[in-house]
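Presented below, as C-alpha cells, is a lone chain in the form predicted on its own.
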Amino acid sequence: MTISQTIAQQRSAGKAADFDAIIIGGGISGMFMLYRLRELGMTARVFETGTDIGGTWYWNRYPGARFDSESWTYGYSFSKELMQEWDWKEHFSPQPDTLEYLNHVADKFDLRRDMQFRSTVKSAHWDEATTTWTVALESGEQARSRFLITAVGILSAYTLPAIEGRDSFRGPTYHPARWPHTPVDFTGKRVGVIGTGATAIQAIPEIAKQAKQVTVFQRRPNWAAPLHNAKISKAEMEEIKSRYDEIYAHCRQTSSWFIHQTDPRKALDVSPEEREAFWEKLYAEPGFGIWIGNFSDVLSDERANALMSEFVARKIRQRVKDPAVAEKLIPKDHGFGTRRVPLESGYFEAYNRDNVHLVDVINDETIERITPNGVKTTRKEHEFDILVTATGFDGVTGAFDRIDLRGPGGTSLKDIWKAGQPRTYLGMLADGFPNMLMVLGPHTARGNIPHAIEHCVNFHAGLLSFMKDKNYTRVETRPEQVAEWTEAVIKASEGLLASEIDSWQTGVNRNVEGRLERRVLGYNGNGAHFRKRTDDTARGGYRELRFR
C-alpha cells in the first residue's frame, strides 16, 4: 500500500492522518520546504487556506501588484534547469506572471500531490507523551506529525480598518490581500480607498485609469520612489541566464540578498554637489538602490537622513502639480527609508488627475465611521460605489497569532510573544516549542524574500538530515542560546532610525488590539553575518540546540 493510500484509509476511517512533517502554508516557503522534505525521504502534508499554491502571489491580485525586487533575482535557485527554462517577461514581474511561475514550479516538481487546499489550520498542539504535533483544521479534520513547519509568511495576516461601521457599507469592499480572482471593473464607479501604504501606492494609479472618481483617505503619508520597470527582451534574458551563478553569488554577499549594496561613503562626508548627483542617479535607476544602495549613514544618522528626505520631498513637489496636495503627500513623522520604501509607477502623478481627490484624515477630515453609502468624515459623507480597504497586515507574528499554537503543558505561543520580544534561536526555532521549525520566523534576516526562504529551508533540511543520521526524534532550543540571540537581535537594531518608527516591521499596527508597543521582529544586522552564523551552527553539529 502506498503512503497516499494509507493516508486516505486513515482519513476515511475518521482517524488523524500521520506524517513525518506538516507544513502550514503553500506559498514560496511551503513549496520549497516540501521539495526538500521529499529529498530526505520524509512524508509530508502541506495545509493551505487558498484553492491553490502561491501564497502572497495567490492572494494579492489587486491592480498594479508586482515585485519590487528584480525578477531575475527573485526566483528559486535550487534547480539550474528551472532557472534556465524560465523566462521573466519584465524586470519587476507583475502578479499574474509570478503566479504563473510558481504554478510552473509546482507542476515541474509535482508538488500538489502532497498539498491540501481549502484547509485552514485552526490549532497545533504538542503531545509530550507521543512527541508529536496534532494539527486541527477549521473543517474539524486532524492530522499528526513528528515535526511542525510554519511557512506562514511575514505579510499574510491582513488587517481591516478599526473604523466604526466597517461592515455596514452596502457596496462591494475589497482588501488587496483578498482581491477577487476575476477582474474588478471600476468603469464609471466612485471608489473610496482607505490607506496609502505599499499596496495602495501600486493600486491607486491603476484604479484611477478606470474609475469615475477616486477618493483616497490618507492616514499617514509614505515615502516612495520610482520603480522604473521595463520589459525584458529575449536576448537580455539569455544574457541574464548566462550570469545566474555570478548574480546569485553576488546577492549572497550583500546585506539583504539584493543586487544592491550600501555605498561605503557617508552623505555628510561628500560635497553637496556630489551628494546631489549621486541621489539623482539613484532616483533615475530601477529598484531598491535608492533605499539600500544609498550612502552608509542615510539610515542611521538623523542629519544625513534629513538631507535625503528633503531631496525626495523636492521630487514629490516637482511631480505633483498642486503644492497643497504635494505637502500632504510628504511624510513629516518619519524620514526616508525608515519604513520599507514602496516603489511606484506614476503614484504621485495620479494626484494630478481630475478624478483623484486626497483626503488627509489626520489634519483635514477625520473619519467618523463607514456608512451604508460610503465614509462619513467630520466634514461630510463621501458616497461610493466601491470601497478598497488598503489597511495592511499584522506583520511577522500576526499569522502565528491566528493559530492556536500550544507547546508542552499547553503553553500558548501567542501569550508568550504577546508579553514581550519573540524568543527564538536564529528565528528558526521558537523557545519552548519542540520540533517546531519556522521559515522566516521572527528574528531571521530578511530582504530579498526567496533568497531568505531558501536559506531558512536549507538550514531546516540540514537539521532534519542531521537528526535522521543520529536517530534523534526531538529538537528544541537551549535557553542560554535563545537569550544570547535575542540580545544580538536587539543590539543589531540599535542605532537604526527605523527602530524608532512605528511600522509593521517594529510590530505596531493600530488596526490590531494590543499592537501599539514597538518590538524588534527581524534581524536588522548584516545579512551576510546572519548567514555565516547559521552556517556555522550547522557545521558545528548544532551544538546550540538540544536533542533527544
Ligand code: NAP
Second form
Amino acid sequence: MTISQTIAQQRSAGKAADFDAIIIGGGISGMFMLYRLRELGMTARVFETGTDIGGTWYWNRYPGARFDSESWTYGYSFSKELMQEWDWKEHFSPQPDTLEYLNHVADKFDLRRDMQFRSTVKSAHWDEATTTWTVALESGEQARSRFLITAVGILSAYTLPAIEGRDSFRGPTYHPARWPHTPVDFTGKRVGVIGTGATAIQAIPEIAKQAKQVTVFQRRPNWAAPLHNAKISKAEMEEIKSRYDEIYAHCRQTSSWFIHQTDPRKALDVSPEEREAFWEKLYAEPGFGIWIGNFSDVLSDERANALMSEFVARKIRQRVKDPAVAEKLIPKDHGFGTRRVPLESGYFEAYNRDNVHLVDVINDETIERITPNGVKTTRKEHEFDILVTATGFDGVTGAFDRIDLRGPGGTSLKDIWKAGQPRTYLGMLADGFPNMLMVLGPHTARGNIPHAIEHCVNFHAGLLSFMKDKNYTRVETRPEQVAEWTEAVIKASEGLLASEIDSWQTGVNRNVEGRLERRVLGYNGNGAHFRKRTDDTARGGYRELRFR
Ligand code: NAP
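Given the form predicted on its own, state the structure of the form predicted together with the ligand.
All chains and molecules follow, beginning with the one already shown.
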C-alpha cells in the first residue's frame, strides 16, 4: 500500500494520517524494529529503496558474496521458534541463502504489510510545533510520524571510483552493491575489476572461474585470511540448535559479540615456537579467530603486529606462485588486522591462474581514465567487455548524508557531522535531533552486526515502551551525556593501530568530497561493557536522556 492509500484509508476511518514511527530501511535492522514496534502496539511504516526486504543481502548479489560471521550466530535471536525451524546450510552462508532466511522471517511475521518498497527517503524534517517528523520520498509523497527510526545500515551508501571518464565505458559496469538480479554471465568475457577490498576478494575467484580474462586494478592490497567455509550436516545443525542459548549467551559476553575471544597472552611474551604454532592453528581455523581471537597485543602493539603481518606475508608467498605478484599482494602500508580482515576462499590462488592479471596502480601503472573500451593507464589501454567497480562505501555516516535530515530550527545533520566527530548518546540518539532513534548509528558498538542490531533495536523498544508508560512524547539527548560519550568513544579508539589507518572504518574515502580526514565512527571498546552500559541506562529509567 502506498502512503497516499494509507492516508486515504485512515482519513476515511476518521484517524490522523500519521504513523507513530517511520523506519528508514528494510534490512535486518528495519525488519526487527518493525516487529518490536508492532509488539508495542505502535503504527509504523518502513520505507525502503529496494523492491523487497533484505538490505545488504538484497543488494549485494555479486558472485562469492557470503557471511564472514558464523551463520549460526548471525540469525535473529528474538524468536526461539524461528531459531529452531531454520537450518543454515553452510557455516558461512552465501548471499542467496541469507536472503532466503530473511524472506522466511518477513513471511513468518507478515512484515511486508507495513513496508513500502521502491521508496527512497529524500528528506526528514522535524517540526517542533507538532513534535513530529515529516518524511518526504523522492517520488514527492510525504508522511508524518512522532518517531523517526534510521535503519539505514553502515555499508549501504556505495561509492563509485572518482576516475575521469567513469561513465564513458560502453559495456556494462557493475558495482557489487547494485548487482543485477539475474546472474551476470562472464563466460568468454574480458573483465576489469577495480578495487581489492573484502568484496573484490570474494568476487574475483568466482569471476575468474568463468571469465576469459580478469584484470584486477589494485590501489592498496589488503591482508586477507582463509574463511574455511564448510557445509553443515543435518546432525550438526541439530547439535548447534541444541546449544543456541549457550552460543548466544557466549557472544553477548565477548568483546565484539562473535564467538571468538581475544587470547589474553601477548605475542611478545611467548616463545617464537608457541607464537608460530598458535598462528598456524588460527590460520587453519574458520572465521575471524585470526583477527579477533589473536594474541591481545597484535592489534595494539606495532612490534607484535609486525610479527603477525610477517607470518601472513609468508603464507601469501607460499600460496602465490609468481614471487613478484605475491609481493604486490602483500600490504606494506598497514599491518594485519588494522582494517577489517577480508576472509577469502581461494583469493590468492586466483592469481596463479593464467586468466588473472594483477595491475598495481600505485607502483606500476597509474589509472588515467576510464574509456569507452576499458581502462587507460600510463602504460596502455586495457580493453574489457565488463567492468566491476568494487570500490566500497561511504561508511557509517554516508547513508545519513544522503538524506536531508533536519532537526529543530532546520539544523542539518550532515552539516553538523561534517564539521567534526558525530555527536551522539551511545550511538543511539544524535545530539540535537529529538525523537530520532538510530539503529547502528555512529559511535555505537558494532562487531557481529546482527547482535549489534538486536541490541540497538531492543534498547529503542525499551525506550519507547518507557515513554508510552510515562506519557512522554519527546526525547532528546543531554549535552553533558553526549560530551561524555563522545569522549569515551574517542578514548576507546586510542592506542588501536586501526585508528591510524585510512579505511571506511576511520571514515576515509577518496571518492567522496570532504572524506580525507580520519574520524572515529564506532565504539571500539569492549562490546560486553557497552551492553552493560546501555542496559544500566534502561534499568535506571533513562536518566541520561531528557523527556517531555
Ligand atoms: P573497501 O574495503 O573499502 O574496498 C574498496 C576497494 O576499492 C579498495 O581496494 C580501494 O582501494 C579500492 N578503490 C576505491 N576507489 C578506487 C579508485 N578510485 N581507484 C582504484 N581503487 C579504488 O570496500 P568493500 O570491499 O566493499 O568492503 C567494505 C566492507 O564491507 C568490508 O570491510 C566489510 O566490512 C564489508 N564486507 C563484508 C563482507 C562479508 O564477508 N560479510 C563481504 C564484503 C564486504 P584503497 O584501499 O586504496 O582505498
